[in-house]
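Just the one chain here, laid out as structure tokens, in the form predicted alone.
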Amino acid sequence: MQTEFRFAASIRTVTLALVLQAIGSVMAINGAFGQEADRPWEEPVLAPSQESPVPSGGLDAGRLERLVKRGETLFAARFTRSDGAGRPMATQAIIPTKRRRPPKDEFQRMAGMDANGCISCHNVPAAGGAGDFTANVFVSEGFGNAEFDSIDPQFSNERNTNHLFGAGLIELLAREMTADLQAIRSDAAAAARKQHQTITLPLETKGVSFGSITVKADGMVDLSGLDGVDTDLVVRPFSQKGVITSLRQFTINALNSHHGIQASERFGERWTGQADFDEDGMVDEAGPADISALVAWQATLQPPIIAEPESTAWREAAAAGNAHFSDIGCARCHIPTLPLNSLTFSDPGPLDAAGTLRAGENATPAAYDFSGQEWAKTLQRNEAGAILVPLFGDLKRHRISDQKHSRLGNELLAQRFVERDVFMTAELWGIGSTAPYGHRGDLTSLDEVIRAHGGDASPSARAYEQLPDDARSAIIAFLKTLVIAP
């Protein structure tokens, strides 16, 4: 009994200093932001959006370091009312809208606000993280059905929570391989003016087909030949169905659609005329400086890894099932590695749009190198001195359900243009830490998941059914080695 108490005494008081140690760290950090560094029992965690600089230029480690555990704190906190959480007259598309009248409700699962903080949903295995099916969110565009308080799928679109890890090799990559396919469209343009004559491009970057390219000879463009692609030519990595360009978009949505967080560089006075759009009482409630700092830290989260396992009937399973997945194509879509040139991430980024701060309105966009993480000289490089990030996917969307197989096809709206059908290819890697499967999260095993798939993916499913059981049960075996590490 007096071992257990010293135990329990010591853990106490080690608690309580990690805790001690991580108000002083808030304190110091949001010093650093314009706030109060002598009042931490303040309700407000959002920094007010006027005493905080925009971050320029290169950022060294330790300026870096900061911004990056500013975000952490943003991420971690849970917004109150004196940050500006609620929108009474605010849906939540990403366009500001406002609502004919405020809800009766302003807290509900469907239209939101649907979280008090960022990691309320994005909490499996960590912060960060994917979510378990109670932290499914309910997407609809906000501009003509705002209002409806169903869950029926004909109102709104019911997600799964994707995990952020790796997000910001993610968006390095989107961006490069958004360039060679505006330079091909470029090309394209350039000959066909040069020889008069019709000329078709592949589409091809890193790697993926995303079709072809058609100019003309008096210049008019072809794009019937575009595959998993926008006509911009511009890849859109995030959200389940590839709509989301960047970290940046990513996050000014979610703070508005999910916790009624308005972000001034889109909300704000220049773009909507008013200070309060959403007319609850708070004026500039998310500064460019706190949208950067959410950025950084999801930016800088480490990928997941592939797991070496302990036992050595798992290892050898898990190499036999590396080489079921490629046998029966499944590599084609989730392909292993892509390749990155720079490790360079600018905020904000050169496909941001309006609604989002754009390079053009700060002097100089915020630039961090990756390299001086300590997961990034994990990563191993191909012969031209390419850093090989281990996605397992393609960043492309294609159609994943037909009549026979539709489990995956099961929304009936279309977001952003994009065919109901139609999604991007999940990124394999953190899938053995982020279970339940499926764009609604209603599969419970990767066995299941992989037998949904149908329309391009189909051929792969039905040869993974073919499979006998250990050929099965290997494939399974190496894609739990795709883990998020703690």
Given for the second form:
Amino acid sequence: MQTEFRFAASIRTVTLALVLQAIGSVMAINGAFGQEADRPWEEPVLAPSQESPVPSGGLDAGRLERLVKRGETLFAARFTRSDGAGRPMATQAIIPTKRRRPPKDEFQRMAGMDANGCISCHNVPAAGGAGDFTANVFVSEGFGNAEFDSIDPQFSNERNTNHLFGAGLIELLAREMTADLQAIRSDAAAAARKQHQTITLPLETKGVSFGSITVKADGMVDLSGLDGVDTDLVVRPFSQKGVITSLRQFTINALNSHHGIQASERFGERWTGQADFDEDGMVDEAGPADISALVAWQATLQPPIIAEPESTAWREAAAAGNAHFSDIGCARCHIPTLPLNSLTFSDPGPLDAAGTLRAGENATPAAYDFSGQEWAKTLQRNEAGAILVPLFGDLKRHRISDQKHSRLGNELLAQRFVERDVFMTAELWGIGSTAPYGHRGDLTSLDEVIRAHGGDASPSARAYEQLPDDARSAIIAFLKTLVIAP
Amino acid sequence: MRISWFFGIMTITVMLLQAVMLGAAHAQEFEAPPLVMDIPVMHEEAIAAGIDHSYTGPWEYFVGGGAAGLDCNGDRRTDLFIAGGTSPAALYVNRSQTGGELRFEQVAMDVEPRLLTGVTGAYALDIDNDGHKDLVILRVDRNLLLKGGPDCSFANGSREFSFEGGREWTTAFAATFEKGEDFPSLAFGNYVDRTAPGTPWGTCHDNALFRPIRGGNAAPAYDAPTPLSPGYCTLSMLFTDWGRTGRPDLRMTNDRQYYRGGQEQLWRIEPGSPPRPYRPSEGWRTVKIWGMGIAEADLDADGFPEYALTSMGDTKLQTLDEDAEEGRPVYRDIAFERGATAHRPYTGENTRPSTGWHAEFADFNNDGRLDLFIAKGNVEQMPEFAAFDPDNLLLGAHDGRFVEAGDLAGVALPTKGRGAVIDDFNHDGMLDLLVVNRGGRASLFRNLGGRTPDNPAPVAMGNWLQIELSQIGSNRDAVGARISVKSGNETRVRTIQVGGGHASGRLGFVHVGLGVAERAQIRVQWPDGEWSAPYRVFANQFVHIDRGAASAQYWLPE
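Please give the other form, namely the form predicted in complex with its partner chain, since only the form predicted alone has been shown so far.
So here's everything in the complex, that chain up top.
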């Protein structure tokens, strides 16, 4: 069926592209960071951080292109010991945490390090993409029982790899939504103080309701009305649980967890007292400039698209499926588009906390405008001029399983205050390119994953089950048009 | 006349300090940890902020010089009551904007003016559980209990509380709510009895414990003090649950300058029983120092607090000996191994010993590790001791030691520090600092952020929380509660206490630095020993916890 897409690429083509990309990466890295140009075979890929100033200020197209190129090569690179790969004395935790003893094996699929490069998992259908079941990761906070060597779910949550296409737009949406929610909170507080009474305001941004906020006259906030967002009203758009604030934070977390490469902005001397926190003999393994490069590459990945199948039958089915998708309520959470006011991405962003580089910790945040990206020209705008981001999501957390339909709530461990059966609405853009499905990647078809929905999504899933065969098929046809362009 | 023999005594003091300086020689070999953490930039702005206040007076005011931090008008900003010695004490209401420059406004107090002179220090405490913080005023002569009311109003409540106030030269205070009591027990520490024969040597006043006696009305009566005898010229005292029994005892640091046969003391305070000092047979070891101030912190979160004791010469940092049997207060000094002796000025050419006063643990750079502030200053003009004796800001290092950063932080001023209040006066998440100086203007430092090795301009430091507890009925501010803040494998512990320091204390939000943790779980052990449910909170928030509440609330600064 994939051959019916005008842009479809064969697996073989993807594989070849990856190989060529890897070779090109080595060459590009060596050239870009001062290693001897006549020794392109050199294995280390991470330049010492002091050789790479942190990008700041407005980046023109040329500077952005160079930064993105560096990020691309890092994303595709195979990290070596001399890059700092491996964390013999550090756990995967997001707070620098020491291991009690070095692991028996440096690579280890459960507690990590579990990958040789970003692209090891994020490769379906291309670099930055999702991953097959074989690329699942085992998410553990890395504090107690950090050295597990079992896939027993009491120790970790097994998760499928998410794709990163359109991630820059997602982060921008989350920033704007956060600003809106926090402004509502401030308004409520100001009104409560002025009127000397308790004020409750609905927390709604971009058409998504996050419950309500109540502030008393003395400024005390009642958080009990919140729905699907953290109590600090920061919309954290990344990870299946919605617990990661930014691409920068994600990058730092992932480099340590999966590769044992530790970003100096969190694991360096300032916060840990050690330049080599993981005691692998390498100091300051990833400097802020390289983190910025990885962020820039991920942020500028083109968003998935809604493909127009060549087949008339498919086009008609997809159109019908789109309508059914809305009719049965799927679009209440998988909202087709959210409006975005600005395409200017700043890094570091406004919402990260200590341990992830913050604005003011270097000269000025780097700022780049997505408008210059080719893909940005295809984004539609609403009447108000806002960009319509076709994410098919709401950046909100929901309970996704219940007694009768518990397949999507099959984890045993809560993660960072988020209960085990609560997840952020999966953005469906790109879903046609990223099988298998579900948080664990253990559902082989879209039909299965739709039927697995419970909890808040149960009415829609049950409605789906009640649809005639051709209507259900039409929804699948529609979802299969939500693809990642090669 | 008094001054001349005071200096004479100091000659003997210096001889005694020779032993201390032997320790200092060792300390020269001490290799301080590198300053790789954020150095808080402390900007002095007292005058601009509206605080022009000095602590003055003759010999009786060589000691004391404290201040109380409290919210007296319900806006949750910390206001200040500052002792003045022979100058009037004054109340400064905090008008600072959130995140802005510090601003205070001096306001009049409806208290007989003569009662506001002779003040050596002050502590805040809600004595009668009316929701308004009262002030306990320490004086040379009669102490006062000022009853707090709305909008920073205070009235002399000594009569209402049947508190006679005594005639002693009072220099220390601590309070606790003993088990089963609705009102606090008040302990007063006194210095030299100036009327006794042979004064000042060996003529320390007894100290006193005022347990509440419920009268016919809602207010407690404090008219039957229990002497804590012998007194050894106490300059700081603190109720502390040193043995993790749930029952605070009373620790005192005493000035060996004047006592004879005295020592540091720990009084066993058994509810309903007469207090008595711990004995050598119970493990208490004799320690004789020029004790000036006490700071408590559970540095390793093991439930057994450590104590910093300021003195002339080296500061002690005591920890319960790991070999001590349960219930035996056997302490050993770890100041040297932790780099916390602070025995002489750390900047300038002077190698004479320091004189330490107020001590307090706090996390000034929000890196998750407690720092130790010590107010320093020559007693008056004692040539044997450092004349330029800058306050210490010992930053907690990653290896558990402390490293001096007072000069880099900007607190190394040529003042004679005494008491202090550490608080986030402008609600920006970073701790600011008031230092009361003898014979000079008080210093008020605004914390501008951290300076890093890579960045000389102050930047945002680590994450933080500020936590306020509340319970209904008695002991509304949960004095004695223990707050445990867990992020990852790190647990940070704070205890709400009234007492300690040097004639200075504060009551309000409890600040906890979190370093790079962006979430934390809080558990509270309430004063009666009951543990709360865990509360999950995000970093960089003001958190309010009502006892029994299912979830914590956030508070938004104005």
